[in-house]
Amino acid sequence: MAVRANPRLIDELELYGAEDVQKCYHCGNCSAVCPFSREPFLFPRKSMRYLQMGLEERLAGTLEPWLCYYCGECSEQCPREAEPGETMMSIRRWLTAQYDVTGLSKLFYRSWRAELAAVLLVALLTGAGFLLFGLKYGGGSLGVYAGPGAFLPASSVHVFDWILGGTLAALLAANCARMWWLTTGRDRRVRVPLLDYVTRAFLVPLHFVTQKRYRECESKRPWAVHFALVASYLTMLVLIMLFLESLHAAPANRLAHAFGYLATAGLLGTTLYALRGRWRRATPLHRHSHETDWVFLVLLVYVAATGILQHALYRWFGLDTAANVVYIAHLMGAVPMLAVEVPFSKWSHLAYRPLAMYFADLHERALARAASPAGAQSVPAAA
């Protein structure tokens, strides 16, 4: 079967952050030092080669970039300073655009102005929508934050959260289905039995929650920071989606607020740590920054800061009017962060990476079964 090459692929990847691919002469040092590079997934070298040769279809179907955790060791050991770790990060951005059925990821990753414009547009629509609802349809007063007569009743905001969450989940599910097709479904070498899909499905929540392979990197600090960031974000998401009315209840739900404080501290602490690292550029992970990285981090800081401020204004100082104003400002950051970043940008990696670990395990088992049918029952797990 003929393989078509795209001679412009390297030029396209430059828009996603890949700048030094041509320097690579395939010495193999990067793959040799990577603790995760092993048959049948050899990286970064294989992905770098696909990129140099313009093998767009093969690159779109590879799982290797998601199996890389960007510890930076490959870039440190590269004799040509080709930055293979950053190239893998750039390919992940490009792959996100390939999975996205709407085309918005491609637009946002190729133009930070488009992403910023989308964030600002969604923010303005959110602010105007909630302000109009509070003034004309909510039946409450700007001087009442929670309870009877509230300007933005928690029950109404809760309904909005569920509608938004359901829409974003559907979009992300469609993107994940396309990821499966590109990496596994259309690959004729890989024939995965339905039973394997079911029995190995536990790998998705396992890697989603723990990111446990990340701990195999030489330095444990990136894993710890990443784990704290993801745990904080997920805690806050669960609180908002399931316990929003408890957070607004009077008297206060102490347990819900305790988790809220921890999640806010985790979001602010880890995000400020990442911003500091990118500003100082002291490690390979932080040496290069795509524009979308900055949009993502600034949004996180804004949402966490306004979230704790609105809580303080209401709970600590009793300033209901000010709390409502800041609440709207908070929603103007939270909604675009979810609507733009979850299905189309950085947060989507939380879904794609554990799925890649799951698909990689299925690939290993299928290939081993094909090579040795008699040993099908002894295929090692890649968990």
Second form
Amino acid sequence: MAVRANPRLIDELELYGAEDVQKCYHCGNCSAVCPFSREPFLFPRKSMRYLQMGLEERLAGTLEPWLCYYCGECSEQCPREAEPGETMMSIRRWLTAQYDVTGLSKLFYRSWRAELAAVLLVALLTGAGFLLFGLKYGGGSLGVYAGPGAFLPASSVHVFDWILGGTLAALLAANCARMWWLTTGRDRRVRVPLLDYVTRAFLVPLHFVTQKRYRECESKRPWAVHFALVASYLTMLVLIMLFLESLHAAPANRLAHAFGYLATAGLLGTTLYALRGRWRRATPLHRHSHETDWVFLVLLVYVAATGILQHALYRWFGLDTAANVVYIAHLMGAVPMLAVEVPFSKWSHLAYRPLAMYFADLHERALARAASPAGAQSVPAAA
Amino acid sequence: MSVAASQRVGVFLILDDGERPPARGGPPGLDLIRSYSSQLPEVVRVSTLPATPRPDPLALASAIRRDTLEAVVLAGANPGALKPAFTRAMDLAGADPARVRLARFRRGDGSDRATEAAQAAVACAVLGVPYHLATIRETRAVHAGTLVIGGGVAGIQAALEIADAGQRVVLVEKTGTLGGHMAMFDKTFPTLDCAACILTPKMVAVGQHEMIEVMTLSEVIGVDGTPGNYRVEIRNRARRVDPAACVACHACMEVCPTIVPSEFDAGIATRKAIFMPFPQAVPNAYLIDAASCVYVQTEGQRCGACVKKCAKQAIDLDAEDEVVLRDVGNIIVATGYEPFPAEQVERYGFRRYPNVLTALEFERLTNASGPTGGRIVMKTKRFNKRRKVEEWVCDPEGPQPASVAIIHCVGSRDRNHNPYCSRVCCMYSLKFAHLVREKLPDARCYEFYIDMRAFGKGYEEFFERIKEEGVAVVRGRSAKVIEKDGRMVVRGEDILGDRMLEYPVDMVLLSVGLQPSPGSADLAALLGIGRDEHGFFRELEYNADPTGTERGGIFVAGVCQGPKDIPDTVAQAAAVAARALRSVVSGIERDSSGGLTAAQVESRARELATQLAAL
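Please give the other form, namely the form predicted together with its partner chain, since only the form predicted on its own has been shown so far.
Next comes the full complex, and the chain you just saw is listed first.
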């Protein structure tokens, strides 16, 4: 089969943040220092090669970028200063855009103005929507935060959360299906038996919750920070999706609140730490920041801060009106953050990374089976 | 071709490729050239042009007509490229199209010298006088002697060429013997000749030559004078052994209590404080290393054992350094290089694992006259009773490696270290692989390379031969040497095979690159010559004058000018000897290479212009 080359592939990747790809002279230093680079997934050099040769289809089918955690060792030791680590990061952004079925991701990554406009638009719609809802169907008065007559009754918000969650999950699932097709489904070299899909499926939740591969990096700190962030976020997600009403209940549910404080502290601590790192450009990971990285972090900090603020205003100071205003402001941050980031931008990696580990495992098994004579039972023996 | 004083000339300064016209200020030196040009009486207009896009002849013609220019001068790095456009423009403007003159110069880093040369070139072009006629120096008598700095193969070759032509040479060498790095080598590539068999006869010839004065343990500390007549100040460090009296009987060495690593054996063997660098050393006599001698270090309080043992009474431990003066006409700089310090690349484990060796260490290990008699052995642990520590030594009876990995480009082609290619490492690595396969036919040998630079005569064939000898040649620089289950493992990507390799090996050889010797900066300042961005001495003109320097009568040869192999070094050394002999034989210095100011060139050019006008 003929291989098509796209001579403008590097130019395209530059819109996603890639730099210096042409400097690479393929010494293989980066692949060899990388703690994750193992057969059959050798990187980052091979990805640099695909880029230099313009092998767009191959690049769209690689899982390698999702197996990279950007510890930066490759970039530190690169004799050409070709920044292989940053290239892998840019390919992840590019892949996110490839997987996205709507095409919005391409727009957001290539133009920060478009992403910002989308965030603002969703924010305004959210604010207006909740305000109208509160006035018309809710309590009608901003002076009541919780209980009977609440401006935004927890039960209604709860329903809204499930609708939003379901929509985003559906979008993300469509993207994941496309990811499967690009990386595994259409790849004729890997024939994955159905049974493997079932028996290895546990890898997805395992990697999702533990991010255990990240721990294999030489420094454990980035993993610890990331794990704390994810744990906090998941805690918050569970609280909001399942226990939103008990959070709003009049006699304080101490257990739910304790978890809430912990999660907020975790979210604020880790995101501020990440912001500081990017600001100071301390590590190779933080040396280059795409506009989307800033949007994501700033939104997270904003949402966590307004979340705890509306809680404090109501619970500690009894300021119902202020609490309601901040609550709407909070939703105006949270909704666009989720709507833009989860299916179309940086946050989608919450699905792609664990899936990539899962697919990589399937690939490895399929290739091993094809290579070993015992596994080739279906093929008639030559002798 | 003559120039009437009234002639109206326009000067067009052409920027270098990619240089944009500066809004304010300008690239280094450009403003000075500009202001100089505009004060020349004939010049009525100076303007700046980018190299690309090419100017439109019609627009130029109107500019020429506006200023009623009678001649134009195109000045820059490559003014010829714009000449057709200007010739056409002159024609269109009704002026003489033949009067488009070129002033070619390189502004370079904007140094004073480059600016002066550029100004001089513009002055000559404005006056219509050939540059090379106006810049011939006044001739002056040249001293017949030549100073050669550095006693490696380059210095030896240059000294012999000059001395064999019957002229005097003073050869100054920093260490205690001639020979340099080449004396340490086992074989040369690609011919696999014995390096010592080529070099030692030349060393002896230098040592015995009636026209060569050899000064070892010496350094140039001052240079005074002008091209053709230099007075050089040389410090001779005390040898403390009279080379004329010493018969190299070894009695002194046997009683010397101090043991230190041997420089000549690249640290894999030891020597005493009184020692001979190697048996074929020239001068063939012992010397005392003041830094490790107990007597010298205690200022005569202790030891002195060797003096009592010396039957010839050749040892004078209280001898002092002396400074001598020599008059010479030319100076040849051949100070060589130092190998890249492999410990700077931590991931290769040099000094962490005992059997990671640098190229020079392996040269000594595999050398038949080396500490193991040429037997390739792994280092073994031994208890040092005197220092009460365990240390790794090369025991001639030690175990031999079953697998050897050779890693190319250590410190070379790497922006974290030296960005340039050191030119010799690929070939000497292939030579190492051959020696390993020849001496240990059962040992596996791996070469990890980025690009195989087998560029010289017979080199590609040598590479093919090594591959046929069963060496595993892997495209991909291995990234690190790690320890797994008590064995060294070399990890690298096999790029052509699309595999990740982890080879367990017994020995790793690091093909370190070459870098300027440590004293280069001081010497360059002393001599008044330039260095390039990597610290190598800068030649005057890369293509046309690769041995000359900015200062007349001072030449460079060998690796101190840039990494090169032995054949190229010897060729350059012979070339440099011819340059020195040219002025010595003619007896006059007619060097056109420098020293004249722009004003001097301009006044000469004016004289020449009037002479030409009178014809």
